[in-house]
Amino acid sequence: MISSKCNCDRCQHEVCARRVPIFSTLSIEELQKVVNLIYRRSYIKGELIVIEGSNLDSLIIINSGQVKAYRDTQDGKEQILYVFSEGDFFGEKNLIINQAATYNVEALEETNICAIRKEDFQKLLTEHPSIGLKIMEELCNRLDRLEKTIEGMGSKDVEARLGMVLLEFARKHGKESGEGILVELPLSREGIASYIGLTRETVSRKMTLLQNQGIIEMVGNKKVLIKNIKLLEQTVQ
């Protein structure tokens, strides 16, 4: 891990902070105040950013890269809870209540984070309530996703669960192309399986089925081309 004060000469910090949704309502002057509070760290692929049970005293924002938040289940398996990418944040609960981290966070690739310490962030919320509202909005979105995931595990079939996660990745990571939406998958097949409560073999088999149906096309191991998003959406209904 490399730690330093935020020193982004390319954008003078402001662009990095501006692309974070919770700061989107701030003026340039207000944004500069936020930038002055930030410290920056870098992590290599596979490095733990947060360890479950540890003291997390900062709001952490993904500047670049991707991370997974997960817990180890009682039977020793990994359960992925969230995949965070550029502009996403975590650690917000620990800024409001004194609570140890409730999950591990691991870098999926080389990742740069910006962080704001608890005391600085609490002062920021007092001065700019709109930031608090943005955080609540994002937390509601996460809760909604978790509820849908839990519901899906109990009531939806395998195709629906896989369709839900592919649509989520398309929304966050997809790029339009002439043939459809090209998605760079943040997780391996095994990671996707952990994310939606299936086995790796089942995920691979169902992705092959979707490809045979002309809905997706697998591009190597890390990319998927969604050729017919309407048909993919129908799998989750």
Contents of the next structure:
2 protein chains.
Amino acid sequence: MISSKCNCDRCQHEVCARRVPIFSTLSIEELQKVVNLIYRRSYIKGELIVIEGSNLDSLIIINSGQVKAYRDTQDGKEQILYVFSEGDFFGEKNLIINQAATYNVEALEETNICAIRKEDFQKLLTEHPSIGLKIMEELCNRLDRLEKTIEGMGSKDVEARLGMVLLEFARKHGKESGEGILVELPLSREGIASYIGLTRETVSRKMTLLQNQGIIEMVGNKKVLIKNIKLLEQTVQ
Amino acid sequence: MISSKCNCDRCQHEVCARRVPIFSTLSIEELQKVVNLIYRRSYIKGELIVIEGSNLDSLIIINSGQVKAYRDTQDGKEQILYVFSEGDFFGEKNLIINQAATYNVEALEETNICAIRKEDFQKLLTEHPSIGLKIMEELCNRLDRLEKTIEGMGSKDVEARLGMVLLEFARKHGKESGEGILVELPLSREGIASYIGLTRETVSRKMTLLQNQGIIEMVGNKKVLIKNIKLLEQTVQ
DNA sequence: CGCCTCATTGAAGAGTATCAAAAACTGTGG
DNA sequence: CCACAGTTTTTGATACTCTTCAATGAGGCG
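For comparison with the form predicted on its own, please write out the form predicted in complex with the DNA.
Zooming out: every chain and molecule, the one shown earlier first.
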């Protein structure tokens, strides 16, 4: 059975559950149980998956596509907190500490999600403590990232912040090519700006700067070729 | 038995375990088991409890006192990430995702800690999944705080950031007094600056500004009287 | 009381935000 | 394949805020 070529609901579910790190410790039988709990949704680009302040009652796992999690600040801007893609999950906060969603989540492209309802998820958690451990791992990783972000924002080196984001995207969707790593940017300049707390103009300026230094090369508006990743890493650290 | 007046090791341990939110769901018997796993340490002001990069193999819970968790940035400054006090814990990241400490932890005053070794803690976790849930809760809360911090740092309102810190300290160690809330600051101006990513001079200036607006009143260097908390909250939001 | 540390204040400088305009890109339809 | 319109990005000039450097002032502890 080549599940990746089967498009029935069942198999898609299984694929989804398999792909997700938090279920990686489960046996095939356990996985099957999880699959039965999952329901699916699809969203087109720009569609809101979660609205800040609403009661989200499911854990949501990204099957394919990408989303941004953001907040609207009081001065009307949006602050992007996370860019999630395949295998990432969100909504855990609403399940665990029982609070309304603290940010909006919007599809950046066509996105398919798998979701598990709160009750099902909590049952799962008590039956399989290993899932809890995986969740904790991921939460810790997220804390790690946020801590680094804060450190970066504190030490006011703007170029370093931009470099960090480029490296993050490169890790996620970078493709090795002859002259370097080609990265498809999930966010526009404005999005990047909101992600690292700058204005789009400054992001523009800094990008051209990095380009003039020979570190990157912009390919259209949505791609970047990282020509010298070592130099970029130095800029960051 | 008035345990708070008993100073034997045993009781101190128990007090410690009871105080800690992550053990709050345990029965007395279970708590007793936890108590037996705990070992204690004391640190004087300025002493390092955890060194960045070292292998921390225990979960550490603060019994009394206060600590700061910080990183040394490449440009020689320190970036404070957390101020932990009674009942807070840290070190969980090293236990869960098996990595070296990502920050230093230093006692801000005389501090007593309780600690549980990795193996003991992990056994505890499998035996009492509810502890895992509590840890997840706390991790989510921390994520929440960091997300807010990032939002604050992004929307560049410096006074708001200062206000946030003052409110945080007020919540933790504020004492209602006739004219407002008296807060003992755990950090110096420099510490506050490093906590919110500014310089000590800017913190000074903004503090005098808040004082001139009648919102706060400085009492010596280490205390602040919040005279108008509503105004302060408005500044933040 | 004096010393040392920490906090405040001032003036100059650097960097980003802001506003405005030009240029480049994306996608659509002919 | 090209042209066009809308959007996004880049570039320029100015203003504002924070940082930096330097000096003064206040607080705490022996």
